[in-house]
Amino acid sequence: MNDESPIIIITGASSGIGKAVALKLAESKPKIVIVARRQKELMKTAHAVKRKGAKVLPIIGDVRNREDRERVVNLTMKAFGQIDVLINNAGLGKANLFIDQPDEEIDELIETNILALIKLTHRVLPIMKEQGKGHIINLSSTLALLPSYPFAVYCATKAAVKTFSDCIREEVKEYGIKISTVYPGPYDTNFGKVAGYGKSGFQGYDVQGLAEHIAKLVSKPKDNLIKPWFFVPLVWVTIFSKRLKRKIITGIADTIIKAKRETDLTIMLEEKKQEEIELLAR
């Protein structure tokens, strides 16, 4: 950390790895701003943050608002005075084959994943570029590189996170701004949950490591950060083979259908259990 305490902005910061990011560079008590839609959750982010002796100010605000975006700056730079590191972590996944995917839910994954990052990014790097220094901090994903097919429009999402953090690297760098993008493989999240597969067959990793890891960028930021370890000789060795690419991606999207399907039909089960109560009460 600087000797000053950094100003840092962390979206999607309720639950999973937003909120286990903001614990832990809490720790090292900077100044945190968070921001999320949920305000109950929110709220109890909030107070563990306080708790660790850290600063904090909870916004309640959707990245994709571009009122919301505009609220989540102008506070920030009313509390603070500046920004020195926007975690843009605010983000879902929803799994779907593309051809029975509704439209809704694809404006959704856009608009959430790549449109709200874009537009919050290009508006806190001119503050950035006037302080002379800032660090943005974009989550992308493991499967931007290993891309799967019940995560069609997920992964292009994912991967135009990955496009846009090297484009913007090289051309804010001489303003001593810098990008970094964090891949994430399977973690111990409600991601799963959201996306509609909850327990998929992937073993997922304890979200802290991850965190700690996020949390070092801010003190050490580097181009790319991908965890767990093990995707990185992974990813290599996809790039060399199509055969074994091939292999991998239609393992996950295996693993990930039949989860899906285990848990679309638990649903229907519980659904109906719970209509023939109704109806035994009537």
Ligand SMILES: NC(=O)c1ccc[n+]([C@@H]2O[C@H](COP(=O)([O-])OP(=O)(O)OC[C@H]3O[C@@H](n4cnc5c(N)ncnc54)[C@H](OP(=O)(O)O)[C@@H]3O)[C@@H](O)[C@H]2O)c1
Given for the second form:
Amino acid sequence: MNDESPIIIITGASSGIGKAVALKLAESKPKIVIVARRQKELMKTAHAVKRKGAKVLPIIGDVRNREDRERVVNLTMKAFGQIDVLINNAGLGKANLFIDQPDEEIDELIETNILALIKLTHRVLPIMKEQGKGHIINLSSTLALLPSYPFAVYCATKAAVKTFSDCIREEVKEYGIKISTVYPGPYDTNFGKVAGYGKSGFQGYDVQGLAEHIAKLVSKPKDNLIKPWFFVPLVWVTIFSKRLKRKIITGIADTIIKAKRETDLTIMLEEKKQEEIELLAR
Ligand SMILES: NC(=O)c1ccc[n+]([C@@H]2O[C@H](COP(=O)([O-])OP(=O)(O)OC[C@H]3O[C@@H](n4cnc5c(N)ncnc54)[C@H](OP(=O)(O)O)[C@@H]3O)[C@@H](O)[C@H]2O)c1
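Show the other one: the form predicted in complex with this ligand, since we just had the form predicted on its own.
What follows is the whole complex; the chain from before opens it.
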């Protein structure tokens, strides 16, 4: 059973923020359960966490799948006997104008970013209530606070994460359960590649700094974490200035649309090059 080191579940730990947080947390030797679909990448995280001296249980699974979510909870309880922290980090974005967005993308965004997060939280909360303590950390986005196209559905899912977290925070605090929401700005992870603008020159902030702040949340829970810091005054100012808000939103949209165009062009050129190589090889 538990020997005082916290038991932490991190979804989406095969790359990016989830992986960086797992590695940062590993330094204080907790027991970490990591979840993602890509086996090879998840095992790389598991080995790196283990090398830092923490106990790790990697679970290959899709958070959208009910049986996989059950497996995560049941295996964690079987291995470690309790769940102290759940970091709902698994998620993705798709940069597309809403009018052109394929139906499957809308489904994937809603099912991963919000439905799976709500259902995993719903499964874990009774365990935390029974324990008399627990902490859930939900990954939203600064795009929930400054919603911008071509990310309409993504922004809607992250705004839902914000609202959901704000609601349950009040509901569950009497059971000793804390709810934190993290609002990252643009960080350099696999996000851009998955969203469809990753082959452009667009570069986000280094994820290590963010991982340190999220890891600190585990020992010192707080309601909201917005990073990088300058998004805090930016969000405040835009509450009072609609003009500035519109300027920022169109600025984000222009940057992402340009990055997506560059990526589409790079992919097209790569495919053409491949076709030519295949033709020459015949
Ligand atoms: N990077 C940013 O700029 C940024 C900004 C704001 C918010 N966020 C949020 O931060 C979180 C982490 O994103 P990231 O930037 O670290 O991107 P990332 O490098 O692409 O990581 C996303 C992680 O989520 C996992 N994942 C996605 N769908 C999954 C599914 N159905 N089942 C299980 N795991 C799944 C991925 O693993 P597999 O593919 O192996 O399953 C991966 O480990 C997301 O919720 C994202 O919306 C990121």
